[in-house]
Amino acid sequence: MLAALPGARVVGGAVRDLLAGRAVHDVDVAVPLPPEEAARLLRERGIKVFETGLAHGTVTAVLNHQPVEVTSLRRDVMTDGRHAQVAWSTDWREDAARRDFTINALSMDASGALWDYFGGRGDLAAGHVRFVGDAATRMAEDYLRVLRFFRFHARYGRGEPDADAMAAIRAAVPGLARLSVERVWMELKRLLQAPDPLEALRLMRDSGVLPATLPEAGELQPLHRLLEAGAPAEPVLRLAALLQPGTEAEPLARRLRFSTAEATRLRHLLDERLRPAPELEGAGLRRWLAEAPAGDVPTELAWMAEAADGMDRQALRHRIGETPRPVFPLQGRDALAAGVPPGPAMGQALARTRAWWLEGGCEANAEACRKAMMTFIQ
């Protein structure tokens, strides 16, 4: 890829994670060429190119089924706190100067030579998340960088955060209202997926950022319990533990424009009636599983219960994982075969049979259920 583009370098997160000894997932490339010229050179090498962001200087090249974003060097002509008008450049330092943090302003060529214009390598080694240049200026260009600061601090920061950055962040809180809710949830989600987001969340709370972006947030202790117990880094689960008791899922999901799956998951996790007691086992556990929402939610409900009351549910989670989810063995066709016509009578017969099956610990098979149903329709 780099060989097809004169002067190209790998930039940003791939370089940062390579230096940090972390897995590299997405590779971004920058070139001192206009985007149309970069696309032409790639196509001449037989590389498939999609003009995914031409107005912003970005094309996507696909090599060995892997997409790579290729972006022209840029300088900002005008910014408004959300969007930027850019012009193409050939100056690598100028392009690096418009990036958010020093650890993201690194670049590397095909030979492995590193360019570090703002001390990012040292900051990375020290666990110091620092804005490129003046922090207030960087945030005024795009207020999403306020949230990005905490996400990167959660993943790469150690010790006290940058004092200049924190002062500028407190002053920038009103600008967060200009962000779209989709961008806010995207950043919150990524922060919540960090191995330990607690310190970053504390900083967000103390600086006024958390109340401004997630006013439903409550105390951090339930989330702390969740992390201590070893719960997975599932963002909706962690969000549920972060919210104030009594928070309603639907208004929050609408406000942050959750996907349908996210909204459904949050609704289940916040429903205290669904949470299992630590001693649940045997027939009671089977009944609970039969009524529980689908997917991983039963185990997550046990995590949520532990986060809420602090009672150890490790053994319960093991029982949940080892117990097959019971499935009621009858369907409408069974009722039809028994002579029950479609309509309310069929629904009542199946409902009464299912209630009998649940009361018996979900152990009756299809034949036993059919026999029981016959007694309900006579």
The other form holds:
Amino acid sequence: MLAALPGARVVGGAVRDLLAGRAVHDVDVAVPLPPEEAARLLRERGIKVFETGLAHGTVTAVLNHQPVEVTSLRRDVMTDGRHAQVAWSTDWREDAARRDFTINALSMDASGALWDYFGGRGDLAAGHVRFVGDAATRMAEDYLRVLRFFRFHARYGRGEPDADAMAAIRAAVPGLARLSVERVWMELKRLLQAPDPLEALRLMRDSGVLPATLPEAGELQPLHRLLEAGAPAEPVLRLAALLQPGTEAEPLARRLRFSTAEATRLRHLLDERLRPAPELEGAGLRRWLAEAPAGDVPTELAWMAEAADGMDRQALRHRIGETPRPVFPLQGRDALAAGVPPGPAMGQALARTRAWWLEGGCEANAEACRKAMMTFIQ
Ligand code: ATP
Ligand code: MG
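Since we've got the form predicted alone here, give me the form predicted together with adenosine-5'-triphosphate (ATP) too.
Entire complex below, previous chain first.
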């Protein structure tokens, strides 16, 4: 792929993760060529190209079913404060200088040579997340970089965070209000997916960033317990553990523009009535599972309960994993076959039968349920 594009380099996260010995998930490429030219050269090699963002200089090449973004080096020629006019460029240093952190400003060419204009390699080895250029200026250009700092600190940082960055971050807190909520949640979500986001969240709380972006956040102790107990790196689960007890899911989900699936999951995880006691087992467990939301939510509810009260639920989570979710064996057509007319009477008959089935620990099969239903409709 690089061979098709003279002068092309892999840039950003892929180079960083390669050097750090971490899994590389997506590869970004930059080229010192105009985008139309890059698209033409790729197509000549039989590589499929989508013109996804030609105006910003980005095309997407598909290689082994993997999309690779190919972005032309560019220069902002003229700015009226909001709209930059771009010109294609061949200046790699300038491209690196526009990136947020030194560890994200590395590039690698087709020969495998590393280009490191700002000391990113040393910073990566030292676990030092540092802005390219003056921290305050870079954050004022894009306040999302405040949140990105913590995300990358959580992943790559070791020891004390960069002192210049932290001082500038405290001063940048009022600017966070200008960020669109979508970008805030996208970035918070990526922070919450870090193996251990706790220290970064502590720094965010102490610098005022957390209250400014997530005023619903409470104590860090429940999330700490969740992490200690080995819960999966699920962002909505971790978010739920981070919120003050009693936080309402709907307004938060609306504010952060959650997807419907995220909103539903958060609502369930915050519903304290759904949470299981550590000793839940047997018929009680089956009843609870039959009533609980589907998917991974039952296990996550056990995590939430543990985060909240600190009582170990490892054995319970194991039982939840082993127990198939009980499904009430009758449907409308069974009631119909038994002579119940469609309408409210049918609903009632099924509901009473289901209550009876639950009561019995969800063990009655279809035949037993049908018999029970007959006694309810007489
Ligand atoms: P991840 O592996 O988490 O995706 P990444 O480094 O690929 O990390 P992205 O957010 O996907 O991070 O961005 C890709 C690259 O684009 C970054 O490495 C960085 O060089 C640059 N970049 C992204 N967002 C910004 C920003 N707001 N300001 C400056 N540079 C940015
Ligand atoms: Mg990326």
